[in-house]
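Have a look below at one chain only, the form predicted on its own, in structure tokens format.
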Amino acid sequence: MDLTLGDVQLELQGRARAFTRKVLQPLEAEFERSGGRLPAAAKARIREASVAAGLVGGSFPRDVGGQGWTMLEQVLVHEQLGQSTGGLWSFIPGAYNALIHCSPEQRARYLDPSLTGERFGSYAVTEPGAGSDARALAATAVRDAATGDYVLNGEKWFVTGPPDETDFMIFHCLVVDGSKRLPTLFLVDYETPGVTMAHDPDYMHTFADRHPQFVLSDVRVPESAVLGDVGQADELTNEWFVEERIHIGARCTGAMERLLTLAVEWAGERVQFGQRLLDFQGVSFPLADSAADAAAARLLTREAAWLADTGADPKVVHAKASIAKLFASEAAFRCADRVVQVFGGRGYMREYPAERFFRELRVDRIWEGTSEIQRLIIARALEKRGVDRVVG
């Protein structure tokens, strides 16, 4: 395995780093003070700067308006985006990878405007009674034999997307066909009759994305709203999970890098009892532990990306993505906790990045599959794929 970065990858990494530091990080404090809202001009600046930096639609092929990045190149970018708080990267135009399966008509209506920032989509999977266990999904789609339309019903939670921007969802439900229940994705516009935002709760973090709850009651959509094929939803959603778990691993790694940079700078300048904080082992040793964690998380995440790029067994890639997400998300939270402690009272102030990271990184152990689900995936892979393939 060769993870040496070439000139093209280093240049991409540099562009993402400059964008994060010059565009996203200066907006963090304002975003926090405003309770998670940005003026239209600031959001427009993020979109325009991301386009200028060539950071839009990275995972999509060039022939559909994307950048055609490899998975490793995606990781390099997300490592930099993760060094900003507030999830401000959500305002960068883009789309869920399931939209690669759009028909020509769907592409013109959903994918193309998503890659230009004219539309933002969300992914609706989780339900009140179905979180980690997709087999418990209750949302349904029933074909109307008279019109050919599908009638959708169901309640979805944590439908993630930036507020005032998101206007359609990818709705994961079960097509009812006699005794069969076929997992299927539908593209549903928020303005469709019967689509209601039931609740828009506040969460522990202050994030660019909101996570509202929707109820769909007898929502009629045409057959052309099916994304992919009937019965293909589990496969397409799993593709998204694997990609996003690798991205989460990368962003957690980036967060640790920034946290450690801030902590080392502060502890190297702050003097107490005649010594720098960094000279006290009670301060320096936890930072050293987090440095080891950050280095390991980076290697695990990049390895998973490299395997995806080199055509490894998708089942092994799935396990490696789970390992990367599990380790990086758990390690990043430990790192944030340690760095808050290094900053003392300042670390508890929302105007300091350490405090914001402490709240934000907690959810990475939950969404896109909890740490417990990752452990289940890894344990099953150890048995089915072999320890040497999962660990090696």
Ligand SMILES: Cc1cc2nc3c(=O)[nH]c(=O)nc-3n(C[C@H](O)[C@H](O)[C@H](O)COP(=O)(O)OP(=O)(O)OC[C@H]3O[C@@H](n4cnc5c(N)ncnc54)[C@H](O)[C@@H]3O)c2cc1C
Second form
Amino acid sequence: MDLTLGDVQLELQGRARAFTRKVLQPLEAEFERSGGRLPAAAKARIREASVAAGLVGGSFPRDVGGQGWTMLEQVLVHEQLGQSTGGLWSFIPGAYNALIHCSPEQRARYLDPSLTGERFGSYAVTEPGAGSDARALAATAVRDAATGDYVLNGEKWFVTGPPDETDFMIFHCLVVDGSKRLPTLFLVDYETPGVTMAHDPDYMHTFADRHPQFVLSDVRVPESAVLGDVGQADELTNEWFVEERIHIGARCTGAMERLLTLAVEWAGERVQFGQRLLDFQGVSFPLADSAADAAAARLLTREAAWLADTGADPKVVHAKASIAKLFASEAAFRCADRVVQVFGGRGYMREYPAERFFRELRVDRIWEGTSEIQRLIIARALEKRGVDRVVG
Ligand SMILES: Cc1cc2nc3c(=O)[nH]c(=O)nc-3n(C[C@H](O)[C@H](O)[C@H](O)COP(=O)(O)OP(=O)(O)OC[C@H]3O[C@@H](n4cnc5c(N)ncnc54)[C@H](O)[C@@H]3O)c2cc1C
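With the form predicted on its own in hand, show me what the form predicted together with the named molecule looks like.
Now the full complex is given, and it begins with the chain already shown.
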């Protein structure tokens, strides 16, 4: 395994670092105070600065308007974005990787405007009765033989995206074909008749994204709304899970780096009982444990990315992405907890990043497959792929 960073990668890492520090971090406190609302001008500033920094559509090839980054390069960028709170990176134009399967017409309507920030999409898989167990999905698409349209029905929860910007969803459902149920993705505009946002709950974190619940009731879409092929949804959604689990590993690693930087700075200056906090082992040892966690998370995540880039068996990459996500998300939460403690009462104040990270990192153990589901994937891979390939 060669994880050496070349000049191009170091330059990209530096650009993402500068963007995070100069554009995202200065907005964090105001964003938190406002309960998760940014003025339009601030959102526009994030969009424009991300375009200027060449950080838009990283995973997409250059010929469709992306940056053509390798997975390792995506990781380098997400390690930096994860050093901001509030999920403010969500305002950077981009698209779910499934949109690479757009037809030319879909590309003009969904992918191109997503990469310029004119449109934002969400990815609707989870339902009230189907979370970890995607086999229980109940949403359906039934072909109308007379018109060729599909009629969609279903209820989707946690449909994530920036609230004022998101205007279409990738709807994961089952095409009913006689006795067959074919998992299929559809591109559905929020303004289509029959699409209703039923509830928009508040969550633990104060985030750029909201996670509302949608009901689709007899929503009629043309056959051209199918993304990819009928029956291909599980494969495309799985591609998304693997990529996003690696991104989560990277952002959790970045969060740990920022938490540690702040903690070391604070504990190096704060004096109690005539000594710097950092000179008490009760303070410095938890930070040492966090440094070990952060370094391990970084390696696991970069290793998963390197395997993806070098054409390793996708099933092994799948397992490695789960290992990275599982370890990094649990380690980041431990690290945030320790750093809140090191900051004492200040660590409990929302104006301090440690408090915000403590709330925000919790969801990384839940979304894109809970920690328990990552363990299931890893445990199955141990048997099916072999211990040597999973841990080697
Ligand atoms: C903020 C937020 C944003 C989200 N965004 C999206 C989104 O954009 N699109 C989308 O489709 N979904 C999204 N989700 C949904 C998320 O992926 C699910 O919440 C997650 O997959 C868990 O499903 P569930 O909530 O139904 O929990 P359940 O599946 O009901 O699980 C409940 C508990 O049981 C455990 N459990 C379940 N099965 C097993 C098992 N076999 N072995 C051991 N333990 C098990 C789980 O790990 C969990 O601890 C989001 C969730 C949140 C909180």
